[in-house]
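Next up: just one chain, as structure tokens, the form predicted alone.
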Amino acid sequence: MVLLKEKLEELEYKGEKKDIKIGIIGAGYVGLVTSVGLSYKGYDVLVFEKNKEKLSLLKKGISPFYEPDLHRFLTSALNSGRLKFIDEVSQIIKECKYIYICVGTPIKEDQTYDMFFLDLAAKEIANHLPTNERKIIIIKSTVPPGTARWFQKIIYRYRRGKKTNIEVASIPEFLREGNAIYDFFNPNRIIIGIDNKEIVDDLRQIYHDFPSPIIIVSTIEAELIKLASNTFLATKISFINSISDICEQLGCDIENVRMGIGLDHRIGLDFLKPGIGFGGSCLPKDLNAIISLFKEKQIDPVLFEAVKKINNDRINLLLNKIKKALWNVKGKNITIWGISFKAGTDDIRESPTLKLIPMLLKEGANLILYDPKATNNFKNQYPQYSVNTSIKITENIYESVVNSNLIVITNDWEDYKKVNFSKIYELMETPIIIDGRNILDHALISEHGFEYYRIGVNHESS
């Protein structure tokens, strides 16, 4: 991040400004990070956000979600005058040649993408398009293959025969929550999906100074690359979780096995870490979407169904570990460190903790919940738990363990490693830890006197 920071400061200091105005529809996670990043690259960026409360926060330089470094970058971008948030989408369509679509595409009950917001964006663009000016529309939202072509067709429909000069491209994002700012400026690759080669130079112009290869493909190929990439990552996680299960039965240490596998450069260690399953807004959604796509095309998604089953089963395995460690769960005080689905974010979507909570309540446990960033999101989205007498939500990690019988670690914040474990030991009634992410130093924790259980290790040998 030091090199990144120096690079950005140098860019600002030189006052490098590009004579291109970019519009972004949607200031969610992808839209906001993209808008901040493009403004740092020297572009004037207009961002449309229809949510009035969110729009008010953004104009003040306040991000509606937590992402490391985002607040600092957002404030600086606003102060530079290159980034503006507006409530009239027509201004973007009239003033900007390049229009990024960054609206939500949630998964419906039938496990397909909900295209409602994309359709609204197409209608708005069609209603406000100037007759003669060429517009290049870039879809950043995660979508099923074929969406860019449909988007262009829908705009023509809404135009009802009026003269229209648009091109639609697909440039998927590969931002990791918790590392999004770094990822924006240091992508492994930039995928540009186009069906009209005449706009190659237009799009290369935007991305020419990024330190990564640019791959030109069709729009359908770009859309599939995004889905396939996330599905592969999900597969890698479920693979190592399955290996961790056999390690426990054989008396092996998953960490040794993981290193032996992952140091092969063909495989790599990234996403090869055992735990209690993946969550968040991307991997589960895209895994379900590719399963639906395969079924639609009458191809058996047997591999991806297995990946999904393995992931869904992880929470039951964790519950069994809790039962085995405590012998009796009813009436016990169980501390959960972790509400967000991973470290570096306050995003609780598809978090394994959300599945674990009702299971433990059904067993009669009392729960104390702690997370460095996600407690407010949890309270807002699940108000019923705030008034549940069996649940306490705290923002103090030491308070979370007072008279506790067990700590369950469900995400991988570095904060957990920095606590005074001697103090934690004294505050607990029975000092037991189940580390669902294998983030603690097991030898050090055991020296403090804890019963310590890891994933992928036989309990007798941990």
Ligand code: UGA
The other form holds:
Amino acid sequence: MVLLKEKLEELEYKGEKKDIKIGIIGAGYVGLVTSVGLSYKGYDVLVFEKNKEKLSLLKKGISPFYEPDLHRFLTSALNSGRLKFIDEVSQIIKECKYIYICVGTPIKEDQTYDMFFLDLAAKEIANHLPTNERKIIIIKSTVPPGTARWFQKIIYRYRRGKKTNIEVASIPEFLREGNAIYDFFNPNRIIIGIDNKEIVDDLRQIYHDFPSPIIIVSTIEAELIKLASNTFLATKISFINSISDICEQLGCDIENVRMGIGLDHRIGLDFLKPGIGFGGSCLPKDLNAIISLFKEKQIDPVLFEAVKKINNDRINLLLNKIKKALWNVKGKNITIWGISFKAGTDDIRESPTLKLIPMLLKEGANLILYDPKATNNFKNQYPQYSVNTSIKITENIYESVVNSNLIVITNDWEDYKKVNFSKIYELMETPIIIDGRNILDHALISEHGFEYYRIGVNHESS
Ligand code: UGA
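So the form predicted alone is up there; where is the form predicted in complex with the named molecule?
Let's see the whole complex now, leading with the same chain.
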């Protein structure tokens, strides 16, 4: 049965205990959500995390990153005794029949995936594998097509001829940050990539009580499905961003045009919101990876190069809007609402705001930054900005606009809609808002007296 989002808080750890032990290597985003999700489903889950700091937080039930509902699920999982965090990977390899690989695959300078942690995991598995015992290894990390087959080969290599009984499967993860727990329990589809039909039933057993269609494909197809899905989402966003540019020139409102396009069921309204470009750790990375893959196979990646270029240009467009609205940027106080790459997360990886900050500093602006969750991450990862006298970081949205000349909204937290705009208006020196995500109600904001600019609308003709 599909779980309604509003019913998420009613989920409790009362499900039947299943007599299967699952091991997870890597407690990053995917690993941690998979761990708490599977333990909720009744499995005994052992999780290995190599980062000692992270591990000690996890043992205390503290998530190293913000994700709605995760804390509650993590606490219940630990209290139920079905979830354990450990610092010995060998225990997982010895005790668990199913081993999920959830290690990071960051992108390298040459825009290909760094397979270092996967290689390390293969070596650990090979070193501790009990002879003859059947193990099913499931790759969850986002990887280039062909990885599962490589992984199996590498384990055999490290085994140096010792008896080995493993099968490597690829079950890509499609959860979104900010919706991860909900997405774990309600995937649109479950893709099981296998090259040996004998393990279909073993894997179906794990996923039988999810409310989602299961599709059985080869490992390489599963890996390509993941890469192509993210690339398609990126393409949809760059498509609507391009249409929003022509809307501005023609005097159209992108919101009307978007509705007219997206209500065609073949197109759909999801992932059709214009803005200042996609960020995060996945869409930009997978787009780069598919471009590299096409080049490697000598196929022209013209479509994906265009998607990337359109996305990269979004930030210049935003800068031009700011310059145009302010007339002179030097010495102005600019408030930025949004540090994380989107609402619902404190993740700042590839956030458009990170590109905007140096551009505005170069123009001579003073910046005041606010985000409901990401200020700490920002301070920790960019300590140089904490000591820059042209930047102030605040936890209070009203404080962020005192004497401000312009607010620029760069991510889409619902919190921004709930503020008292009369108060915001009073606190600003010149009440101008540039809404880079089109999230505010423009009629309401204009009624308050703000000069309000959105994406995909020609303000000179409206
Ligand atoms: C993405 C995919 O949506 C997940 O299915 C996938 O599992 C995940 O990558 C991954 O590979 O791990 P995520 O990176 O969490 O998830 O974020 P998205 O919700 O996809 O948003 C990505 C970016 O696109 C954000 O900057 C967002 O603001 C932007 N976006 C999204 C738009 O500009 N317009 C839209 O209509 C939707």
